[in-house]
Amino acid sequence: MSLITYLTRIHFAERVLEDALPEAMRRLSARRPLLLADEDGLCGEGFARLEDALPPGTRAQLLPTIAAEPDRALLQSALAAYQDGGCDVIVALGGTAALTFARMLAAMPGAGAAGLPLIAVPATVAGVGLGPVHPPVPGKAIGAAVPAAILCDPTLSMAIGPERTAAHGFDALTHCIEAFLSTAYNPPADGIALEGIRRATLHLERAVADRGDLEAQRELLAVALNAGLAAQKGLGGVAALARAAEAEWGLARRHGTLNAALMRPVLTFNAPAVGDRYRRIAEAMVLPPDADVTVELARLGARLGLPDRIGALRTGTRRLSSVARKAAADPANQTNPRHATPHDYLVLLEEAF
């Protein structure tokens, strides 16, 4: 049995694209799509499966350009192609960046009360189209809409390669620890949480490591699903300087690159705030009684391949400030276990340049 229902139903098995697609479509009496697909959702055979698995008598309408910072702009711009096209729903292909553009422009003021109907299929496990959505669009604040229909096909993630598989799949475990770090009160999510942080223990290093291991592939994206589910409770400072420093240096479609070497100075920072909780994410990861997690999570950043210090990538210092700023305004910041000011955020990514 493929479907979950939890927020949305959600259909995840391998290869469910092919039935899936057409039962969703169905069920919003949908026969005009608007596509979109960014460079995860082009990548390999996925756009094709897509197009093949539409119903019979399907007029589908292709949208050719995916910001991954998008602006009211291109959003405007986008609604207009649907509405002009006729079309009765949005499928969206891909990470991060088609799944949150194609929740804000279902979320779009002018799309209707209800917004517009969205079948979301994640191509890599960057994301699954649930949570917070980043970055935000400058002025007035523009929705995200939840998916009508989530489609989960472990697949269509096999033809990424092994750095952004290692990126994502970090970003997907710091996201479950940051959710159940979270300050807010959720105890289903917290579960969600800590399940999604063993599975990522258990096979993240295989799926980077053997892009043809279907099972490692399944439980990766199955981490990614945890890691949105549970993202309902909100994140933390990892979240929010990542998002900042992605958006001040163009790191957009490098998303959970920076991950790795921000996670152990805000984890440290934290430390005093959390109580047992790091002990928690010990026993999920399966390590010692007395093994340090942020050296353990430093250590699988290294073995994935991933920067453990911002300057390796060459960014430069002269926007730290800014980045900071941005970090202390991000809505990730509100539950940080530990109130953390721009000054704090300063402090933390000199500590990880």
Given for the second form:
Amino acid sequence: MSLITYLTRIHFAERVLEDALPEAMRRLSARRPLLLADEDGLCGEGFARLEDALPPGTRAQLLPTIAAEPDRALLQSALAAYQDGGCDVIVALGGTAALTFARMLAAMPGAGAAGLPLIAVPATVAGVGLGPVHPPVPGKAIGAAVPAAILCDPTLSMAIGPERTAAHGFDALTHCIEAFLSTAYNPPADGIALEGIRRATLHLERAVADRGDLEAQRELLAVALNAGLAAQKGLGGVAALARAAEAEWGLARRHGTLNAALMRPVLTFNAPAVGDRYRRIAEAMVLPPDADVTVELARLGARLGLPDRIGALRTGTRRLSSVARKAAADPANQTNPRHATPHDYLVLLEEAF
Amino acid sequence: MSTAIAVFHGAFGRVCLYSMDRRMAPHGHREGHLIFHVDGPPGQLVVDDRPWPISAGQGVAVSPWQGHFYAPITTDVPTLALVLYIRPGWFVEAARQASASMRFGRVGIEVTDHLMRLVTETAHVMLDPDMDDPLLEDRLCALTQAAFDQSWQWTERGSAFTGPNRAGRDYRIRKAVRFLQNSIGEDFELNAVAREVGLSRPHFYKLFREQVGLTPNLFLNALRMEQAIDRLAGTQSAVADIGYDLGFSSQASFSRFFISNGVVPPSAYRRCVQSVELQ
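Since we've got the form predicted on its own here, give me the form predicted together with its partner chain too.
Once more the chain from above appears, this time first in line as the rest of the complex follows.
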């Protein structure tokens, strides 16, 4: 059996931030946090709540807002800020940008063998700071640390608007689907992924339609958590293509927007290699056994208002073939159920265009 | 005069066995608070201006930052009470359920057989100086959990959502809270704090109370009590020095403050404290 590790300390409850943050810092004997947040983390009152939740007398070091596509220099300067400020923990609040940045910062070569302790606080339902990252930073690959603690507080992502919630939620659903289909052998992760698919089916539309529906939001964050836990198995072609296209077309700020349009061609391409797994996904989605999950997922994307074609979102003059090459080189491609070459990805991109 | 029979400090917070016959001053604290009758005549706790009995069948639960004070019904014979100050951070880890924060659904707790057994066992352990109880923490957790669950039964919101329904805090109140936290022991007027954050005195008090739960004075008292307790239990500093550092002009005024907010004099508290570090 492959290595299965579950995984880190995770708090999951509404309004858990205020109680769990001081506790997590105490556990790490941390007194001097480096705080960082991205646009999503700064949306709403999350950051103020985070500052207020710090133990009294804490002197925190603050980083400027983390951009959607940080570069290596930014990581270096963040590491310098951490070290010069005498910090002893990173506390990251936000979506994919902040959490990925923080995980890479914690694993920087200059950070020491054990890495830096990180407390991840998701502020979107796109991810909780687990699973493989696709470093947006060119050059020598940087690993990503697993956070020492993750504080999942659904009330923190209530301020995100419906459009972004749709993209984030569909992204988490995509990760569950691709983790379930991935070639790695990890039965518990399969179960977690299916459960995430079920919850997403029941609550994604509700959460997008009513941004005041806290229960639906909690369920979506649970989907993101399941996706993160299951993503140990690796992801697949949709993630590979989406991340490549987002990077090439400057869409990192709209992470997840392309997934719905890419899902159908990729799943169709993978169909010969998945055994009975689409049937099991259909079960998790509470569909009749003969339902076509690729069609149903496309319909779900349409109901959520996500684009069904990627063409309209393309910017710049870069050719599709460079996106395809990047996708084939993405680690997510290695666990795609069916072996896909750059040419295969090009065909898939054209289909989705 | 109220006396402390035993005081245990641990990861859970504090648990105290007090013999109480004195009325206390209104106060509040960061911890969740549970008070159970152990022996003697019934007493009562005034929570948000309403009295609640502490008797053989009735305990009380006070949420963090909820104002309250003890008021004896009779002062002839003291009431023996088990008093828990539960750290929300500990409970959120120990409880293993999807409820954040220790906000109780209501104040009155019916002391069921299950609760009574837990209260009696805890009191028993605390009364016996030779008894080393490895199950203390589990028992306190069970006690808190049972009281917590009960407090949300038959309430409109039920236990589905048990986090506090806080609105976002006004930035001026946040600023004031930060100032107070960083200025304990210093000489300042709350009126000046109100001016500093840009609020009139009445508006400052009203908004602070709404958003924090306590008035600025009581909030400041709570912070001073926290520091006093930490230093009494965790350092060798002289009681008088601790009082001076917290801004009291004499040991007598510090003692009066400590008694009215924390039942017994600081020196008595220090004598009773035992640290319970469980593996």
